[in-house]
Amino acid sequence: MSDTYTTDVLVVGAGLAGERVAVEAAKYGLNVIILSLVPPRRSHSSAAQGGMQAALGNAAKGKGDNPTVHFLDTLKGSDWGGDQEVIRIFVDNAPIAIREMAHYGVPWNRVKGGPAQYFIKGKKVEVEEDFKKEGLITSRDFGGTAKWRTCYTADGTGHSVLFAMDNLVVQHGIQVHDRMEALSIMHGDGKCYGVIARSLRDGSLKTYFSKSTVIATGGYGRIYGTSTNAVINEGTGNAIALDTGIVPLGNMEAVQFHPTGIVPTDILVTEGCRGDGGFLLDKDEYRFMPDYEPEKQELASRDVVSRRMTEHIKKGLGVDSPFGTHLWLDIRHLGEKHIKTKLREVYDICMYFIGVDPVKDLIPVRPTQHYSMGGIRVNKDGHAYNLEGLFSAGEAACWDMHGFNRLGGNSLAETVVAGMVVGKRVAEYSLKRNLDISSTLADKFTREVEDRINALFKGKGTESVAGLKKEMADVLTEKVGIFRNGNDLGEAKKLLKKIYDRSKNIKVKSTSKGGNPELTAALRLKGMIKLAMTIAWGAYARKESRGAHTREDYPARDDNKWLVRTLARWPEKANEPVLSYEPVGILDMPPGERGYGGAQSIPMKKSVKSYNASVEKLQKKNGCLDPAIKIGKEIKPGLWKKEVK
């Protein structure tokens, strides 16, 4: 048996969600170990710029905001694909989480009483900020919201919050094992026992036994090749969950493209640019978004803006460049002081990576893969379907508050809110469970990992890791992108299946077990291809358009047939994913219009009461474990009718 560690709670991933779960569990006196590919402060959470949504209502333009308004914005943003109970849990806890982070040392921007200048819908306006609110946490505008509620620290919010959270990890004495990658989940008889991990330093294998295991490895954007995600975001946590054969991934076809990835690097510049009044311009420097979305303009939901930009480019109005066609983002009118204070990371990114001074120059941008709404399917406690003791939080999870489109600022907020909520449930579960250690189980899963590694070293295959990885990314980008259709998706399925078959014939040329990037990439590749296949299979099967999933051949959102969540499993020895479906959750507000995007919809024939009656039964049938509080009990029925004018 390899080197063995035991702990009450094992967290795989040291970003915001993982660290927040770890801190919450540690408050209960539990022993916690965190595994991370990189030192925690290098986690991708630090790259988040614009802010966190929470209904505080302190800023003048946030007046009258409350969690129910936030609930409606998030539900509409999800295109009614989100779990309404989870959304309610999220919006109710977000203000608590934001204030808590202030207590932990996050230097939120604050209200300054008196007249303030803002750009709103293309015009410079003066707003009187309330002196009584001076010093309270302020907020900026973000897409798809009725009120200004995105709390921020200039445009380095993720950096500020992650550093504060990592300080807490140190204060609580939580162990962090970095440069460590989980390669397999140890499981048997419907229970998770921990993971087998590989040291990226020396290639040695480690066994971690735990009462509870939490996957918080973030998104999987790098399977698209061009993405705003960090290079470590290759879906490692999702892949090992899928490899169990019994844990499903939810809504993998729901992939978000952010409107403003800079060209040619695809690094993100925050939605705060548009929230603070930036414009999108075409090759003639014409501001086109008001033509498509006269009400929300540049601040329609991300899926809508990305589609409108792509439509505009297809009309021949994009800017040609050696790196592909793009559009312009203009923030020059915001002024040098604003850009170098509230958008200082944007300034640095543009100057250092593409040599553009946003104070004086237009920024080249295009829609770029950004966020994964899909992930490990969990119940509202964060407990994975079908596998007791396995939890997930953050972008790695399908919790599922985002449905088919996430609003900007809701993801970063989700990391700390889910960390609080899921962390508490993890602690409660761990306090009741005994630590089970089995050398037989450890040997079995260790041997499987060793066999995988030896096959890569000693096999007679001729396939290249880098070559297959690029082919996979090209298929996703070209055929499973912003706009989709049956022909392209059918072709994508065929191509990805061939790539998956070829991935069985990879040979690693470098024979070093430690410090071997080629081996690391080879060990991840098959899992990445599996994730790509779940996206393509789910997108091909879902014959409607909902949120970020846009089918040109099925342009309407079909609530009669498709008000369901896709679940993708990969049974043992299977060569492709198996799909099933469950209700999205208890409905409080029935499906309606989003108010932007010009979408068509087919209404459901069932009554809300009839739909709700089958939710618990069908979710349990698909593997949902019983939550601590019965399904639907935290929904607050009908509150949206009373609190929203």
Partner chain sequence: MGRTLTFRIFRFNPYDEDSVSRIQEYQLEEVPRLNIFNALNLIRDDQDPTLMFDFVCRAGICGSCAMMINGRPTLACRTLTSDFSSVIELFPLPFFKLLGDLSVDTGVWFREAAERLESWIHTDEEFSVNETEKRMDNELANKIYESDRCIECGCCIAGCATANVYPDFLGAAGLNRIGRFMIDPRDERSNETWFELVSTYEGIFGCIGMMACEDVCPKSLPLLDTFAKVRRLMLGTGLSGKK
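Pass me the form predicted in complex with the partner chain as well; I've looked at the form predicted alone already.
Only a single chain is listed, so you will not see partners or other molecules.
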């Protein structure tokens, strides 16, 4: 019998979202255990640089900001693919979340009254910061926003917020079992009972029974191989949710490419570089973005900037290098002091990794996989579809405030806000539920994991983990990238299916005791391939262009046919994902112009009223559990009209 733990709340993932859920549950007096692949402070949240959006309106260029303006920016950013009620919940809570983190010790940068020099749209301007706001939390400019809204601590925002959050976890005495990987969700009769996990220290299997289980394992960018993501972002939590056969993943085809991954190494340099006035230049050192996007220039949404950069490279205007074609990011004009204080991580990354001094030199960049808008489909409480007691928050979830494109600064904000909102619902649910412990269930799921492990030791050995992983990554990068088309995607489906079949022939050669890194990687691979397949299947089926999903053969956004969310399930014994669709949520502001990107759209024939009338029914049909507050009740209808000229 393996070691068995029991707890009220089990959180899988110790990044910001997971820890915030844990803290909320602990405040309710519940027992919480967090499982994490790595020590909590190593989580990828720590790598978020630029900041966290919240409509505080303290900075001079943020004047007049409010949650509704934030709502509009986020919705347009999502290309109307997001759930407007969830966006509303998010924008209303973001200022609270940020102030709360100030209370708990985050040293947010503050307003300094008097004249300040900024670079705005290519020009150096002097702006008078309000003395009355002196000492309040300030903000910087980010892409796709009408106001300066991104609160920050230099360019180490994620680090500061994560350390403050983990301090709270320590303060509340919340147990963290680090180097522990959840391999299977125990479930039966539509209820979740906890997980089977494997210790990455000694290789032993553990059983965790819980009243509620929260998946907060972040994104899965590593399936693209070339990604800004940390090496642990392999979609472990998403894969085990998909393995249940009943929980759907939402909008997996919505994959974000960040404009400024450095070349080589694919490490991110923050959007704050452009927010603070940096330029994108081509091989002639010509600033090309204003030609494509006269209004927003370098600060259109990420999907748009990445597309424009790729278009520009296709015209032959990229810079050739031994590491592939790239463009330049120029922050030299911001000056040494600014670069070495507010963009200090960027300075360090450039100096250490590519030997470029950004004070004097141009930084080689290209669009690089960065964020996963898709994830475990949950209702507005964070409760997973079809499986009571399973929750998800943060990048791992499709809550769905980002739709088909996330704005910079909205993910860090989401982790903390969703952690707060979902954490409350998790606590309420856990207080009502009994802890169900079943040794039959534990044995069944433990045996399944043991069988998987044994099969990997006994495999034919004709395939290697590293080899298949690379093939999978190459298919995604080449055929399911920024610009997509039916031929490539059809081909990608075929290739991925073959890779999936071949993954059965892996053999783990090393029987070394302990963590066994080869076994760890082999155990993850099949789940990663399944996630890759949900992306390719979703992208092939979606015959329109929306946000980051760009189809060369269907260039228009089609609100008539495709104002829907893709749901991908992987039924037991199936060999490929099964797709279904649901409405994106109650529409408050009907689909319209984003104000950047220049794409066409096909209007809805249906009225908003009749679209909205079907939302609840169709979402429930797809497995949406009843949220604490009825669907649509938190939307604040029509408020957006006040903010539209």
